[in-house]
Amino acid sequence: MNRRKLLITGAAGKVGTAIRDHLRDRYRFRLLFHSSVPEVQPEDEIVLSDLADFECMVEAGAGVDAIIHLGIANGRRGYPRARYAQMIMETNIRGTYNIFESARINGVPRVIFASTNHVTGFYEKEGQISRPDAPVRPDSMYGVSKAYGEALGRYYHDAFGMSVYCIRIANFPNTETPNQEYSPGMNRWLSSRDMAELTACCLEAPHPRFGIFYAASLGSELKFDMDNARDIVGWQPQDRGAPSP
């Protein structure tokens, strides 16, 4: 069986590591790292580059079957706000454009975009259930940058027929057990297995679609509306982060 090849950006991060661990037997990997290479398998292809480098991103996307875009700007404690905002502009804004344009140029039919619940964070602050069809209400510049990525994905789907799935990831510590206790219905934790299986469902969905999905494990009924992930790509979480209300 000829396994499809995936370009994974941000492959050294928690989500990238989980996807590599859980989906290795189903796909081949081309892994994009920013500055250092962690332990990888001999069959993995390695790209060391900055997302903001357009030419390198076009080259990185050549010959793959899908792109999983996880790379983000990583601010560190003590960074001035202006510096972090500039990092977001270069990585989350420019870099995300580069990835979608690389997919278009190379004829890559599918992009999975790692978004965040912070795109609608003010609903959470007000105690409302966040829904994928509600107007965006970002609670940070990070959330703003991910709202931009979702809008870009919608454009590339409508203009070029690309399948684009945006996953609004909640609390992801890359564990198989919850990292904190949540009251009934208020879970924000997403297990490694549930994240990997949602990614696989997006990769295997049969028809070109655009979708925005909240991603949390079971027990999040009072936080997120996740029904459309089941309806569009057939994903349902298997692990539990909190009791149902």
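Quick caveat: nothing in here was measured; it's all calculated off a predicted structure. Numbering follows the first chain given and starts at 1. Definition used throughout: the rigid core is the maximal C-alpha set that superposes within 1.5 Å between two forms. What changes on going to the form predicted in complex with a further copy of the same chain:
- Relative to the superposed rigid core, the position of the CA of Glu43 differs between these two forms by less than 2 Å.
- Superposition of the core reveals a Cα shift of 2 Å or more for Glu181 between these two forms.
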Second form
Protein chains: 2
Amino acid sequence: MNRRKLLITGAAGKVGTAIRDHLRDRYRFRLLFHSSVPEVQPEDEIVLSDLADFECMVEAGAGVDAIIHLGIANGRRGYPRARYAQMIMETNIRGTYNIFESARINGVPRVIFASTNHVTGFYEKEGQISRPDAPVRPDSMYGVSKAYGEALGRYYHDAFGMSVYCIRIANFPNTETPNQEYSPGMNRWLSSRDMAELTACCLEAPHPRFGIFYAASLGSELKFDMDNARDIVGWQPQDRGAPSP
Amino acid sequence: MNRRKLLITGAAGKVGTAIRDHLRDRYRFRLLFHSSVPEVQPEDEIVLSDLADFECMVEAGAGVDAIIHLGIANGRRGYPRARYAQMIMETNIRGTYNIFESARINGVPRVIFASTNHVTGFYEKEGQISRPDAPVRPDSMYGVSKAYGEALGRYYHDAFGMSVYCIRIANFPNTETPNQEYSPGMNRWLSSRDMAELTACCLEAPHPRFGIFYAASLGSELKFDMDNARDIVGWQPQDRGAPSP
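Having seen the form predicted on its own, could you give me the form predicted in complex with a further copy of the same chain?
Now the complete complex, all chains and molecules, led by this one.
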């Protein structure tokens, strides 16, 4: 068995589940869960820990070939603003630092970081196409925390030669059919397959490189500029969320 | 007395001292110190607190017209990497969040944030001119923490209409004469007067605006693109660090 081993954080989430389902034949998994362990396969390694625990994250990254960092603080709904900001600080900020440090300490050459279109959400609010090389304009503390993770990833790439890909995941609703009512070019829907194949492209691309990619399926052309993912890691979406403009 | 009141964090530092000296006649000060109080004037208000203390930062921002946020974690020298990262997390990241939240809660319409050329340090390492609208390329955890502060500032500007200016302070050595050995356009020296006048321009500019400015004196043209400060707040350096190219 020569399949490479991936540490996947946030492995219980929607994206983590989709990646496990789609890429199981190609990679071996070490899965990080936060509170409880969902159904896994017998060959999967599991780690149960908080991302904010530095020592455990160093241990979790030992001996893997790449890290797919999907873990985030729980969603906003219901939390007071101050409490949510604390959760963001611990999980998205401290936790992401812990993951990159774990990669550095363990000599893991590649990190794929789940970012979000909310890093540039204010362009979208103003009807502009979001572009990967534009200055950030986060629309939330969540978006700010992901801007931090991207800056951190750029630093680890430049300073330590790590291959770092930041994927600005758009609307990943875990439904296999998009809402068809969107106007041409205006959907944000991302299929499980497109997300998993982009991840695979990032895992297979020659390194070290750095990239920030928007991830959405076809029909998002007026929302996101996605050409650079094709140029840097050879990915293009295959599924369709809306007609093209 | 109609002079506006400024909260200055990191008021004991080199930049804070220069701003107090140069702008004393134009503004009233509330000065935040971390551990001990240096010589101040009888009319100055003082606050002694840690930036990481949310409740105290909300109190410190009450009733001021603007915040000049200069406070940072102590310098790198001598600290183990992990300890320094913790200090950065508490002071530069949590502390900067506390300051912006304090401004929001207290209705303070303007925040000036001391950032650094290290946010884009890898362009400089590669011999490129650093530009305010280029994607960040931090050269250190310090630079990453300042990229976070800028992203946060952008969010507070876009979401809450706050006027936010991020000043990427170059080499502020607190000497009134630059090292004259630099080649044309290649110095990073920033005079006290130029720093203080840029701060004043940010305080006087019509708001709400957002800007990221490099701050260096004349003779830094091959290091930093500073034209946008002239366009946005009407500032140009007056002192000279090196010949122009």
